[in-house]
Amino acid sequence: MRSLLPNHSVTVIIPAGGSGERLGALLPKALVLLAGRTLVEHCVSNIAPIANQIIVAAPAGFEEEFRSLLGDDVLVVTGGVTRADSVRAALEYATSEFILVHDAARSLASVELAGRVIDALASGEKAVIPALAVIDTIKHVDHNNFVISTHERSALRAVQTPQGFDAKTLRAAHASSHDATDDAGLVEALNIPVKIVDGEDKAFKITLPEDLARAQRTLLGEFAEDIRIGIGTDAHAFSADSNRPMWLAGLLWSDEVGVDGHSDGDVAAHAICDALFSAAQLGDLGSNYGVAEPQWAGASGAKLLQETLRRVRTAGFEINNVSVQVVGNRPKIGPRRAEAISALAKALDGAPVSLSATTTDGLGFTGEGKGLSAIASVLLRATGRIS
């Protein structure tokens, strides 16, 4: 897991207009559920740690549904009729030096895969795509299904996403009149070299029901029958002490006054701990780190997450994924969302983390600006090892 954002700014564009018809769904493929979350949520969560900006091109008429799922930190725009149209629509809002175009249907692609693409761009390549070697013999056939020729498979690659480009190159490719099945094809038509980096098995495309079943097995593993879901919450009031530091989602917010609490008051970290304890049936935040235990006074959110993970593992579980939403008027999470995701994931030993933020439109103590709250959900899987 990359724990830091790359040195170059990165925009991720996710064209999400594909139909779910071949999956047997009557809604866009990106909204099909996998282990309790939509494909697009998995996709965004996995790639968020390396993204300064994420833009999802949603099918017309589904924009609000996507916004509700993904939160204010992801920009949702209206996609076009074709994949290329959707990418062009998103390009109008892209602000970064490098742009990754990623299929929502490859929702399990890892952040390490995206990191390899970015590293190659940072070394000076203009276009970079991940790919796997072809292991089957490939035949070229005519319209009557007779073999014309056999391809030399050592020179063939099966292409995946995210595909990465410097912004100028991708804009030029989409401004051309060429047609292609992927963005790299448009770049190739401009005679710009396209670099291949190693792909990964997890980045397969979910198209058919058997692909969805494979994704379920990949995500949940051998112990899919023993999956635990936990929900956790936390809330703290803003401190009257103007010198109280603000710690939130594992980060110090130096320009903000913090919240009161026995530890550092990190509501996002505390809600995740609460959810982890709940899923593992280990009590709750208060019973594990109560005010009567002085060793936790002033403890950082990262320290509590690390200790909670240790206890959960001791009980025989591993984290499958974590989702947390911060509720409050300040601080603004968006500009540091990817950094915060990286900090939380690092404290949880690389577990997939998604982070969103919302307000309550002036309602309640958070809406009145009196404090912060957070709600988290986690998915644990049994490891079969209890220590």
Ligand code: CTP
Given for the second form:
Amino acid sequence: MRSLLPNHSVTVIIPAGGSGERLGALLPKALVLLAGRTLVEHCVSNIAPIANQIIVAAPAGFEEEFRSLLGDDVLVVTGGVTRADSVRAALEYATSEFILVHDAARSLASVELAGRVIDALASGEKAVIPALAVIDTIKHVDHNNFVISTHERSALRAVQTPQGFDAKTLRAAHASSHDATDDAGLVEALNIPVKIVDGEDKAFKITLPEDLARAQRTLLGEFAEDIRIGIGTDAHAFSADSNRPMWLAGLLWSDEVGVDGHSDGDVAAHAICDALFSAAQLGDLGSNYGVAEPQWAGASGAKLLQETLRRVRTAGFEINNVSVQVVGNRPKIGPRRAEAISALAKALDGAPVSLSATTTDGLGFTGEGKGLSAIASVLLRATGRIS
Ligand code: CTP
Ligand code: MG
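Complement to the form predicted on its own: the form predicted together with cytidine-5'-triphosphate (CTP):
The next block holds the full complex; its first chain is the one shown before.
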């Protein structure tokens, strides 16, 4: 957490003590998962490079869970009933010259944004907040929903976090008043100037379920939601010819008798090809490499995987992951699993591959030792067509 440290010491207080009622999750909002990590972990890891000290206010009862997620570099304290209570609970432990208060719910705010806030503090400002221009016209209304006045839009700003303060100013603000929706509001009440710096889109607050979807898109890119699943299977009988080589999962199994078939009979590779074609809506092995394209008739499993990937990419997809299961009594996959995975992954240009195997308890043609089959599933993500 030290690489981008500014010349002044910085404590980051992260109020994460809310329940996230509007998000409607079963857990406190800060523990909701976004692309495999909790919101509070995203928040902490994004801001950590500029922090000498990080204090997170957790919802009461969840302190240990937060500690085990965030590790020893982060001080976890018990949050309060309101956001301001949570900030005050953390403030007691803050030791730096500058204090940034940053909502856990603005999980994707960048370290550059925090850097702008700190730069303004370093230039002598006592209170600095990031903000964006507002797009909608804002009206002031009364309790009966009648408009009182219209504000001049160009003078309005929508405020974000991290909000930065020199420590004395923030302490004085919290000591003098107990209610405001943000920390800068407390400082304003003391008539201390609050400086605006440019905010950023990524620092939006995750409040409603659709905000979580937006965060997911922001993190994973705009095509994150266009994912396609595909399935494929293949089966071949063991050959009566004891010299027939066995190719399986891109490897030669020299002690095994292979399966019959026109190609090398690599059921794992063929099942993956079929799964890739099915996910990309490109037909199947037969329709791609059948009579119309005789040059593929005897191609190895690895060659077919490479060519299939080329066609899938041309159709506008990239592989997210591939999972294949070999079904049969032999060969034993375990001892060569890593080798097979790397052969398949190599043919697929480094895509994540997993390989499992099972027997069928003596049942069916695989259980009776008559042949071998494989079943594969793949996940593709759309990248846009390249032809
Ligand atoms: N917060 C806090 N302690 C509270 C209430 C809120 O630390 N008693 C934190 C939240 O965890 C969040 C930030 O303040 O990081 C902004 O609050 P908000 O987005 O409103 O979160 P929640 O209060 O959790 O959500 P909701 O209002 O929908 O319940
Ligand atoms: Mg709230």
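Numbering follows the first chain given and starts at 1. Rigid core: the largest C-alpha set superposing within 1.5 Å between the two forms. As the structure is a computational prediction, the values presented were derived from the model and not from experiment.
Relative to the superposed core, G265 undergoes a C-alpha shift of no less than 2 Å between these two forms. Core-superposed comparison between these two forms: the C-alpha position of T169 differs by less than 2 Å. After superposing the rigid core, the Cα of Q53 is displaced by less than 2 Å between these two forms. Summarising the core-aligned comparison between these two forms, the C-alpha atom of L251 is found to shift 41.9 Å.
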